[in-house]
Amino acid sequence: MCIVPVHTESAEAVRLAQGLWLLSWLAVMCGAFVFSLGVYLKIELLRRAEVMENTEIHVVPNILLLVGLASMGTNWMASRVCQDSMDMSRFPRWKVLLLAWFAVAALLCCLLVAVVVLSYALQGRLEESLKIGLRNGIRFYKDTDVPGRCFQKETIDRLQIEFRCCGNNNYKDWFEVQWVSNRYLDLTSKDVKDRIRSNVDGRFLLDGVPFSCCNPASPRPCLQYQLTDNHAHFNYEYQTEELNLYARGCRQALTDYYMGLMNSTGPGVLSVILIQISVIVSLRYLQTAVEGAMALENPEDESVGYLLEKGLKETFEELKAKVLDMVKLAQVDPTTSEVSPEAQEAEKGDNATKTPSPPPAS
């Protein structure tokens, strides 16, 4: 029994092919859109690679790039099938390839669903990666003359200015690290010596932050140093002074930014999945309708298009049997081996020479 059969005449099959051709090219553009999303997300992640501990989140743009390219190719092929369905002499060449096409198209839909799921599942990993990466970035902020860390200061400063954030969790993270290099400290100064001696690790710590933490919306000039000393500045209370520095930490800012990017791709990816499924269903109806018309004596007569020729259970059992047959054909029986005719003749000759001669008559 056919699943969802539809009776179509020749004119209806032509209209179906024409509509599917337009839908296929729409799907090609959707594939280009998915590929563009992957490129943009990949670039944004690479821009912040220095403040990320691992690259697990890159799996999302990588899948988008792969699916985008594959979608453009498969849907372009679907448009060619629509063109050749108009000519009964050219359509049979696609009969074998269409089975692989349906498998690839279904796999693409599954991968797109995986992208949406991974976008939400990797949020915790992304936040942890940014936490460790930003912590290391702040710690190496002063190492402008160390190979491999030369651009860490510039990266952190640009990051804090662009995302209007300060520190990892907040601006107090800068109080726990020495972010001023020793080459810029007056080691003969009593204040500098006292600060270094007062620290167990011999670090120069101060209640100050880099200039990039300053909020330009503050009505007063930026205060970078002695931030916890109310008497060091006129008309200042650090516990209530919220506009002087950015209050939000960069980890939260970056997490919100990247999750916003990936979440915004969700509706676009879901719409691409719906279009791809429409192409798969329409092409299946077109394939079965054209093959049914080719089997008739008069191709102009009414044919039947369907999704499955048999029920779901029967179709599954048939596919399972075909796969098992293919596996059996691919296996080699180790107990049997082919023997060439020359080897058989040589073996017969050896057996003849080994045959004992009859005993002499007494």
Second form
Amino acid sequence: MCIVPVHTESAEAVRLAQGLWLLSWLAVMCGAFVFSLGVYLKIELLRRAEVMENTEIHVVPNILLLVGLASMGTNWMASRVCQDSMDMSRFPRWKVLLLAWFAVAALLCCLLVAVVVLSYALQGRLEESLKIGLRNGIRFYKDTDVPGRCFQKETIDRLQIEFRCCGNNNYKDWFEVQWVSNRYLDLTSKDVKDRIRSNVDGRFLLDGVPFSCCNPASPRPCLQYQLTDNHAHFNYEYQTEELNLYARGCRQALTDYYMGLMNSTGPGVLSVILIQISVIVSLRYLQTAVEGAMALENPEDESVGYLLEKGLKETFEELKAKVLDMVKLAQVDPTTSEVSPEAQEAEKGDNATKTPSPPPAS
Amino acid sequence: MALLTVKFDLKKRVKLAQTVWFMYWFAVMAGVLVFSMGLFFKIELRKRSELMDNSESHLVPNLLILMGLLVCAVNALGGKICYDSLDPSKFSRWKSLLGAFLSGCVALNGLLLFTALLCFLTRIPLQFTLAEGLRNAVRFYKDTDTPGRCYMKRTVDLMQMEFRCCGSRDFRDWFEIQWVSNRYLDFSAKEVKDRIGSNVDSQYLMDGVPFSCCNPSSPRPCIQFHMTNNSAHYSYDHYTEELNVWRRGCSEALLSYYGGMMNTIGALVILVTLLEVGVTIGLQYIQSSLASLANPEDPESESEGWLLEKSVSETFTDITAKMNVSSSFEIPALTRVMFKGIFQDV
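Show the same protein again, this time as the form predicted together with the partner chain rather than the form predicted alone.
In what comes next, the whole complex appears, and the chain from above leads the way.
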């Protein structure tokens, strides 16, 4: 039983080949699109690598890069097969490769589906990575004289300005760390000594934030220091003040940004998957139609193209039997060669017990 | 004697027509490019028109947009003429228009060159507009409750952060005006009363700058207030401190931004002009080679193409004579003799 047989005359086969050739070039360009998506995503992640603690999220652009390149090559090969399918002399050399091609193309489709799933699944890991990275960035903000950390201040400032965010969860994160370097503190002054003594670790903590937290949309000049003291500023109440600083935390801002990037690439990737699947199906039809035509004596006669030679269940059974045969071949082979004379005698007597030597794989 | 004659046979004529047709398509795309550059410049000016007092001149971008459209239209027509030149029956309907079309092309090239020159010169009026506009912007920074000016603060803050600049000329511009609104000043405090009393206009002046002047690359947290008072901050010397706030003025920053943009656009317009001159010369050769067929009935005969039918001086006197006849405008005899004398040896 054939699955969805398609009767092909020679002209229809030619049309199928031409259509498939165009489709496979479209698929090559889709592969290039997926590759460039991967490049873009990777660059965006690398730009903020300083505030990310691990690189687990990089698996998404890495897979996109790999799949993009592979699909460009695979679909280019499909277009070559199309071109040769109309020429009976050149088509046979592709016969061997076509099975491998189908396996690779199916694998690419699975990988693309995996990318879409991963981009949602890894959100939690991304948040964790950002949480730790930002916490370190805020802690090392003051260390502009320590090699390896001297650009943390600039990185965090630029990040807060660009993403319009403040601190890790919110601006109060800055109250918990010393973000003013000791080089700029007058350790003889009373105020400084009081603050340092007020906590266990001897840190200069204050209820102030760096300038990069300031919101330009505020109608009032930015209040950075003594934020929790209503009397320090005229006409100020910190419980109701909303516009003075950025309200969002940088972890939330960055997560939203990257999730937005990956979600917007979702529809593109899904349409690439659809195109790839249609290329696979069309190529299968073309392959079976051309092979059928080659088997006929008169090439102008009708040949039938199909997806699977037998029904789905029968094909599955056949595959299972083949696989089991190959497994048994691996098991039986060493013992069969040793005891072959006895086996031959036993076979004459009893055909049912011993497994006959399997036919060579087709 | 014709200028720069070239002999043509059928094959050469066909090749010339094909080449010029290709060049016309490039020229159409160049016209689209000029149009889009004009549009881009117009949008950039509109984006920051608040900082230029809404009085900036849109002459250059409007001219670029117009020239882009004209160039597209003229080159599309030229391409059609080229395409038809290979077919004598189709070409005959263009023959009468061709002279006028070519002189129109020459005029268009002149206009393009003029546009390029304007692009380079637009820096000068922009400088004055920016200086005036930014001075006002800094003055209206505090007026976040005045309708029409309530977004000035945000615009100025975002501009200073984006262009990495402070104040109009430099950061000291902020010391000369009151940039803190009266709504946030406690008039009963002694310090406020002192400051207001210290100047004629009763303005609250201070030696401080807004937060958007701060430089993130500074190793130390930003010092915004009491900037000229060395003892107000530990280990601080305002004479040698360079990284604390942006040193550049926003006039200079915006001018260099727009100036760079205009220089690039001007250079591209000059390149487009060169392309236009090329296609005009090509079309002139096509026209002259088809007009001078040895045997008008036989399209395969040989012909000659030239740039100008007569020498430069003779062409010039022809044009002036035509102008005399058409407009009955009398050039003094002296001028006629002068023209003849200048171009005698060309």
